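Okay, so here's just one chain, in structure tokens, the form predicted on its own.
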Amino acid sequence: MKNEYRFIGCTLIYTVIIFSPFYIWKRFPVMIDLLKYFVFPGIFFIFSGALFYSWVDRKIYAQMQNRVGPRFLQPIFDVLKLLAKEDITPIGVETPEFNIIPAMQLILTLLLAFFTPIYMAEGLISFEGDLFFLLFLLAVLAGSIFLLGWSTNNPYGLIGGSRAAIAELSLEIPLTIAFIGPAILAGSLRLSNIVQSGFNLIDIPLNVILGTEGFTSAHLLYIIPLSILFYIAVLSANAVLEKVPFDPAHAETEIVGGWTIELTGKKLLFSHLANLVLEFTLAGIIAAVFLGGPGLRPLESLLIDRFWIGPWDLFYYVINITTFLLKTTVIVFLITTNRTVLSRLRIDQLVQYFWRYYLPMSFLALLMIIYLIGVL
């Protein structure tokens, strides 16, 4: 008899525990917002995606070099290892900046990730002009790297921070122009409007094939300038992430890790996680601007007519999330391929490439888009 009462009591307790969140979320809608920001598509999903694509990047890199590569859980083990390391503040550093900036970098990259459209056209944060705000946050992040290198009072750290600042000044204009091209086609500086406009490398051919109203075969000409801007955006992502060939700010063989040379323990962990989240975010934003973000909008009407269930159609969101992950994987693959097949450039060569070659190419592609808009 006691076991029966115990079983009934445990069943009631478990029932309350399981169903109480649904009751709370129904009565308090703010809980749904908290769930979005902290679970999906918020912080937990962002960290999970960042660690996953870190593994993808390292695995592809190893396979291209005929190596086995890391295990699937290796990025998590790396994080746990850094958590267990001693956190040291060397004598002679600028203590406030040295201790605060790594955590600030992680916060900045998380804020950037909140703008990324993951399961719908809008991210967690969306407003008119958010594309320029994204570029502003990238500039602030580069400034924080320079300040962190300066705060170490280490020659290698200062050189690495200075190189990062120079690289940011070189890539900022071509990267901005690369994003401005699709924004002009969409007629908006809002990321969600650019995603929904249909003017990207995937939606334009699909719209032409399906005969979508407003799209003709002449619109295929937009693929030429968009491909150029897409190429520049991916190469700029390599530079922002300090990956080969644009990694003189972090060159271990030259300046022993650059601006990260004095970081240990949690500070190194924050900086490491910030870089992983930034890679996931940049790949997602490039996928949104040039590949249409989550979903395949020209095919949505066909999918909805055939598989629509209701306003919370699980199939619809699964398709969106799956296509977002696939497109982001393509961008990560291109970034990894660049750092595998290309050799490191000196800082003067980096500046020369962006100012002498990529800047005129981006202007040419932008003028081509403006001309096609006038003609078509």
Contents of the next structure:
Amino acid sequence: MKNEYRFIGCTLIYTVIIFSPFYIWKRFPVMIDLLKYFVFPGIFFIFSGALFYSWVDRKIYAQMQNRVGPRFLQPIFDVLKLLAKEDITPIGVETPEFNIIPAMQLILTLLLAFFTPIYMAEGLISFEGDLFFLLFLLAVLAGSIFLLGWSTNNPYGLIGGSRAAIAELSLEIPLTIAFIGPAILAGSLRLSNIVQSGFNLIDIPLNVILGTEGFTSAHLLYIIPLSILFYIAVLSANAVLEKVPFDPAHAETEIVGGWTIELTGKKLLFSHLANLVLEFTLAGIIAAVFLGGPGLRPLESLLIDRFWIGPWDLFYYVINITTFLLKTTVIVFLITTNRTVLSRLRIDQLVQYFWRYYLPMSFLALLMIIYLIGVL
Amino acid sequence: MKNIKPETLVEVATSLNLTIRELRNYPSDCYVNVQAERLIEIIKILKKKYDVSHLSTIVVQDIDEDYKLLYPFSVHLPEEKIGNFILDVKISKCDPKINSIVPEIPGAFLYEQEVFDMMGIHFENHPNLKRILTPDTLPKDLFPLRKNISSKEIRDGLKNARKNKEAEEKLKEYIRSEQFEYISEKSDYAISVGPQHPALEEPIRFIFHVEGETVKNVELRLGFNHRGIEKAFESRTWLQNLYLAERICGICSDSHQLCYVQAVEKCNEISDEIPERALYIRTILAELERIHSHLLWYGVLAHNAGFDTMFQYTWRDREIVMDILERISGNRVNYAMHTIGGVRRDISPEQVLKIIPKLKELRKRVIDHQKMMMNEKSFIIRQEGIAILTKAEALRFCAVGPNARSSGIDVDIRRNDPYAAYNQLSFDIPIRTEGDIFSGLIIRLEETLTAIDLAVEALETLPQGKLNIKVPRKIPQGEGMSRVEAPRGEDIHYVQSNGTNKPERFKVRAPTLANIPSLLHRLIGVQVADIPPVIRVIDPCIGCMDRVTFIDLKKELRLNMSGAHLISRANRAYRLGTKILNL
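Instead of the form predicted on its own shown above, give the structure for the form predicted in complex with the partner chain, please.
Expanding to the full complex; the earlier chain stays at the top.
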């Protein structure tokens, strides 16, 4: 019983922290930017979300393998443990790079996370063309991994770093094309516009059912190319996050963790956290592009018109955050399923899969979308 | 393969102008005297005329004025039987030199290195004669298995090995050269796998010279687990050695004990008097061990290929057979079932009733594993067509067990040289011809099913009778060589008795050592990512190969360690370690 009280208490405190910006905003408008960046949906929420998804990932993985899996707070204890570990800089590593890059990775992934729409259609940072800026940041991240692998001066690190670079070169084009599909449909490269356009796997059927203006049942055809692109994006997320089947850069049983081999203590923590935040971010961005991001837009007007009486703001945010969490959980579930049921590919097989299968597939889907736009 | 009739075996010897020393347990073993100068010539004739190419090991005896080398070759007899044609070569102690047979039998590469390391016999024309089990820094004239070397000398030698600065410097230089020279000359860089590496369960060291992602050259170092079990055998009685034999290896402990017991029984000439029930119980134990070893193997193979889900499933289901073993013997690893003249424990009818349904349940699970592994494409493309070992190469490098069978060599000691109750049970032996990792997997999966069927059949037809016969403590003078199909392949033990209650000479050749030369050959040309599965394919069991025991160096005692003792030792070592770190 005691534990349950503690759990409920913690949840309440957490909720109060998360929603505090909305109340403080009304009284002290100046504080809002600070709170937005540091509490919600900024660093605090991003970290807690990242740790939550790491738990979801590990728990699902364990349950699928007939194991018990970690406790709910295990990811937090892991972080605390790594904080307490000794921070070693081995002799022979290239010092400035080796020490700076892990922290840089964390900063980069946090920057990426600021683009993610979490409680409304817009992320914290949003501008025209931000979709490409996101992809650019992903490439920089892969570059940083490559540099880190080189700076270790360790054969395993070198191999891991170069493999990560090769993987990035292979996945980048299919991933970009996968994101372009919905962008063409929305007529914009801005993430918030794509979210609001309503052309995604969840909103299209809803719009068609509710008979929203401009949607006919022929629009359901868009679901075919969009689901192909969604599948490619999820697989690319597996590769970006270095998870099975696309983890030759990390392969523990071959090259002992690859580029992370020399990292210890805080450096390992930064690198580890960067990976967790990246998982959260990628899930959020894929949810925004393919699943309509936070909220169920077609239902909103229906709710306001018919049922809702009361403070709209809060309800709106609660619904957005809940749907965001649900949609991202689905994506994390898919990523985890991939890594449970598949086995690791070799680096040449990875390249082969992306260039030979996923690239033509994504092109075909893109052509299908363009053709459908012309016809409909 | 040409078959030689047992009668002609004698003719073969006479046609080669050889004297037959002994036909013990004929036609299984045939000892033939050979002059050192004629060895190569005779091996050439044997190879050419009679297709004899499998050398099991090289045993050395230290007898008064001479060293005696035994080369046991496998000879194919009719009815799919295999006999031991043992060439017995004498060389004098003052000049222990003999021609190397590596040009003829490349698989003898490691055996000759081992003999050089242990006995100091110089093999001329050997491509790389160096120490392989003991440290490189050991004094040059210290060869541990020679009779004139006391255990104190070995201890001092090992202690001083660390202080031997000259040798240490050489070693350091060698390490430096291996790291840097190769970068400029032969390959891009050198990767060391082991002694500690996640792909390896036990310590062994491979140094891979890599160009891009392709392996160009491999170097090997063994001996990280070496504790001199063969020397330890010579100072214990026949019965005490039972338990030492079992501790040669953790996974195939039963095979080693069985093999030792059989060798002693051969030496004692009581092989035919063992009660029927004991033979059946031996078979059951051997098969249960094969099941758990193969389950472990393909679980770890999946883990190495990044297929962790499969790993978790197989290891979960392995617990069924571990529970059965625990129910029968009281232990999960060291069963202590065999004794000279029979077995020590019975399997009661109630146990049989409980075990059979469990085995049938396990059979269903193994079929499930088979389906899962055969249909997962991302797993298969990592295994298929990788590190192919052709039949000719497998014969050249004297491969054994599932490793040889996956290359198309139809050899299984259970059928070819039957022991225990195998000649009364029916079973088939899976053979593949591809020789890649995937065929090794298929063979092991099918062998697991066969082993389950065999165990069930043996349990159902378990005859009544005595468990063991009485055997005197002193074994009469003589020698015995016994072979067993361990989960990893042919395991061979040799004992020589001098009429006392202790063996004069004991020799083990674990299947892993026989598979290493072919493994080294297979590793050249594979990609770095394929190294772990390729190493895994021979099911390496380094403990077996190197042979471990606990010996207290300070007190000159063999330790009888209880669980509490081990824990206290670990705690002491931990405290010591933290103290050093704090300083």
